[in-house]
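Single chain ahead, written as structure tokens, the form predicted alone.
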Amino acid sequence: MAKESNAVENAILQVDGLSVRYGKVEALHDGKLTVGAGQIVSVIGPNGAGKSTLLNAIMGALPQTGHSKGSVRYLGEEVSVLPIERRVSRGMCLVPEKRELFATMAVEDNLVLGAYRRKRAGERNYLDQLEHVFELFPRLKERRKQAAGTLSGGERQMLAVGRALMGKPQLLMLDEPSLGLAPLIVKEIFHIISALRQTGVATLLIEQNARAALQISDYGYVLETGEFALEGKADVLQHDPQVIETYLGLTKKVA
């Protein structure tokens, strides 16, 4: 069983103690985890689990019936008593499974919305991203000026993406983003989220995939009924005989 701690000099995020209650159900206990800079962090584990819970809870995005403990420190800085606004300020930003995008708008004009948060605080290059998220995702530039509710699955995810690194996050989370795409579209968005190590943002990933999500991982968490079963480096993870029998089974691999 892999055990031990993300020791990481330059800690971006770290979580301790994060508990999550619905009333009187707890759909987290006590969860620990650290994202270094240029670290991709996965945590994996099935439906149910607390995944989605866990990220909306770094963000201060739970629902009103939620209710959160513990310690979330972003860049040093204790945040888990600011509003998502404030949090977003600091450059934290999450990709949400629903993606979300503006349908009838243009791929590009959600491009430019991700920049928001920049234009306000009067950075004069607020768009200085957009051609390096072309660059990344050469089909947005295709389909720039058309509206997103027309594009494919994959690409939908690639615009969530890319609206979400307009606004040039330290932290960038991906809730989910391989859910309901292809298998060749999921290869591809996988080899661009292993791209991402390159620019210094800290990616913390939550995925049901756990073959694909730990081939790109550095480190990776293992959440079962809203605790952290298992931790580890993630090449080490995919060698585990609990995480092989569990979640990896005999499926073929995406990456």
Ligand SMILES: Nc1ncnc2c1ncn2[C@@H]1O[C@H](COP(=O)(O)OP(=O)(O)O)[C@@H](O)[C@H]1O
Contents of the next structure:
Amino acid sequence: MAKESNAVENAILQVDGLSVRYGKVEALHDGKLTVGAGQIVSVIGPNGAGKSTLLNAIMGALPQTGHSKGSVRYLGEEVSVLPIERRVSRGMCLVPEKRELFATMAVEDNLVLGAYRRKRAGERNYLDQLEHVFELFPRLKERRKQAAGTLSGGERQMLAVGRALMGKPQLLMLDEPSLGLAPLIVKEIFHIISALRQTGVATLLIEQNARAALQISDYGYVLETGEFALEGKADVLQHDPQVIETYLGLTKKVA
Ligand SMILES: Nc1ncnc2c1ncn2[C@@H]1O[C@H](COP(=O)(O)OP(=O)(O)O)[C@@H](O)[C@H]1O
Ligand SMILES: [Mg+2]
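Alternative state: the form predicted in complex with the ligand, after the form predicted alone:
Zooming out: every chain and molecule, the one shown earlier first.
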């Protein structure tokens, strides 16, 4: 385990001693990570490593059978005791692996739904992010009246991220945004995630596509069978022989 740690002045998220079990099986053991203000932090690891488990535990969105223990601090507050709704209203947002869009509804209506919580909280300008989302994703603007179910995979992913942004999150957590997308689309999506840094949102990115994730990240963690095996600045990890052999090399072999 690298001695490195993500030393930041303003931590948005601090996870410590986070373990998750499904029944008797432990899927995550003693997880510890930090996301600083304005950072993109990625967690890379193969299928089944516990990446989704980690995100769901941070969000309070584990299935009934999952139990977590440990500390999740968001903006300095212990949120592991809070239900998911309260975490969302504080500005935490998870785009799950299944994008959960409303297929028969128009793109624009899906986006408006992303602001529902702000509307219910009485925010008058709850739609103020719409133009911003359309600027980030001009393709969504072109297709604003089109049913979400008729979008391509890449456009659907854009819509899922756009809908998340409508809630004005301070912490955006993305579960494998590149899954099932063609390389060119992956590039486009990652470019946009990278651009989000300028808007002040902190991003925790979970990926199997280690190369693409590390390229846009400030800091990275490697998760292997429920344990954090390695961590470091993203540009250092990209050149780490162990990471190259196990993750970046593997991509080459598969291709
Ligand atoms: N609801 C569940 N019930 C039991 N085991 C689960 C459940 N969800 C995930 N697991 C197990 O936990 C481990 C980690 O899964 P997951 O977090 O989905 O990994 P990843 O997202 O990295 O592919 C796997 O062994 C998986 O089979
Ligand atoms: Mg997963």
